[in-house]
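Only one chain is given next, in structure tokens, and it is the form predicted alone.
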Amino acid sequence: MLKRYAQNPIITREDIPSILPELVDVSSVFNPGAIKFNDKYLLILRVQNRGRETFMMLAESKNGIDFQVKPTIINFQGIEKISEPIYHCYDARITLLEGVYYIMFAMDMETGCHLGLAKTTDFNHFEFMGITTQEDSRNGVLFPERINGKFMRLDRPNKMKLAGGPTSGNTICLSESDDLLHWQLVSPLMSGRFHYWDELVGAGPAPIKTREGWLQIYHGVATHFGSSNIYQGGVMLLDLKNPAKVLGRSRYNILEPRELYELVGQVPNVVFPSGAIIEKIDSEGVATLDSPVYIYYGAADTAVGLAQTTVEQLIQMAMI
């Protein structure tokens, strides 16, 4: 359904510069958040070292394909004030909202996984704003504008205990807030489809505004195979004025593990779309139908891949 870049993966562990003592000959890089800033393509990468410690790093590109990873670790200023131990921060989702770039990310803590929020205006300095969930949750992403005066977010409460694994979830929810820090559930939005490709689900990149609705790329996990869970990509379309209303949802996955770098790695059989960049947006901030879309994804929790499509094709796939 999507066209992979022929030279995938576009970022591997060999591309991560050494930073003593934490990052030397790292194990993996995956699940990037993506945004366009000052005519450059930026990725916030999840990097794991040989101790399986997690760091976030910034990569930039002039063409969206050839990335240079900056030799610094992102420091969220103020996060050190959190008294509870934080084990990992990862899987950034980036949204431009009212002139500020917000980064929502998962935080593994003593009390479970929570959603942290940070902001930046220059991608040099990052301010930690706070923890935005009280219950175990993951896959949080902000809408790029207020709707009916409220900030809106997609999130995925973790209410299921996987056999031999962590808690997870099979329902994407819509939440609203007045201040970006305190959130209330609006409604469950979409649940997994038992025995099919998306039994477990979670939101991916920031929703894309089109005249037909909000395009939301998500991941689905098929868990009913004896050998392995299979992570895939899908897309849904939400009503512009009432995003609690699902207008369409892809019956079929739009990206599945097929290439060797997606099938073999730290976690086999994974494509995990977490970043998307839209090339053409009109004067009203709406993506045009013919706009190319660059979708960045984690491959086997080991490397970063790129797949390409258009806004129109995504809408069509959401309505199948």
Contents of the next structure:
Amino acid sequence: MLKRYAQNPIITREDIPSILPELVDVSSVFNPGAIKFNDKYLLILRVQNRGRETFMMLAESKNGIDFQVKPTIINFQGIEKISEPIYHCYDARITLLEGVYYIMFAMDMETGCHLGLAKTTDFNHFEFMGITTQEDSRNGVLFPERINGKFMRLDRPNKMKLAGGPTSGNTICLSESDDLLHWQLVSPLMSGRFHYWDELVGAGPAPIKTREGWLQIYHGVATHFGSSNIYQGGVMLLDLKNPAKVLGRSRYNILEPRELYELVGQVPNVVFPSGAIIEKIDSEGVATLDSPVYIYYGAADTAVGLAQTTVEQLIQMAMI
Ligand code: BMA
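Let's see the other form, the form predicted in complex with beta-D-mannopyranose, since the form predicted alone is already up.
Full assembly next; the chain just shown is listed first.
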């Protein structure tokens, strides 16, 4: 299915520089957003310290494999104006849209989990734009262009409580907006398949535009095993002009916890794809079939893994 990079994990806790007083001997780094910027591969990492506090940090690479983590904590300017306590900001998804880089991320607050939106044009300054959900929701990601004049987004309302775990959900929804802050539901897009690999679901990296449709990598959770949920990666294909229409959805997961660093860690049995970089995009902004795809994922909520494939293979996997 996907090919793991042989020297995985590509980023571990040892790669996180100390920043006093927040980050000293951190516990974990995982669930990165990814994008190519000025020929560099960038990741926005989720880093946890031993107080289990969460921070976002930027990592940079020339080849998509060897990353340097910048010794600063990302500050979303303006987020301090929110009066309600914010416990954690995490799981960034990055989308290039009309020349601006948008970052949608989960915010754990008193009223549940909400989707925050920030933007940058240089990856030095990040401006917080606002909270974009009223209901409890996670796994929000913007499409890289307007469709029929509207901004589009996928998110996953949290309508279920996992035994002993966080709130979760089994339906990815498609919404539209005129200003990126206020969203109206278009339709529930796809739901979990109970008894199989993707009982609970959530969107991963930004949709990839191909001539065959939007490729959407997502995660699925199998909850019907005795002692542990299993987080896996999958892929679906959505109609280009009407992304509410699912053209295909992988019957099999395309990445599942198998390696030790995926099976053992802060949360065992987890691969969580959250970033993807497409190498070849043609002059019309469409990914070519032969383009390599780098998929970055959280492994056991502890480290960052890389898996490689091509656009063509992802389409094939979505259509099985
Ligand atoms: C989900 C999210 C992810 C996390 C995963 C596995 O509910 O919280 O951030 O990686 O659980 O713990």
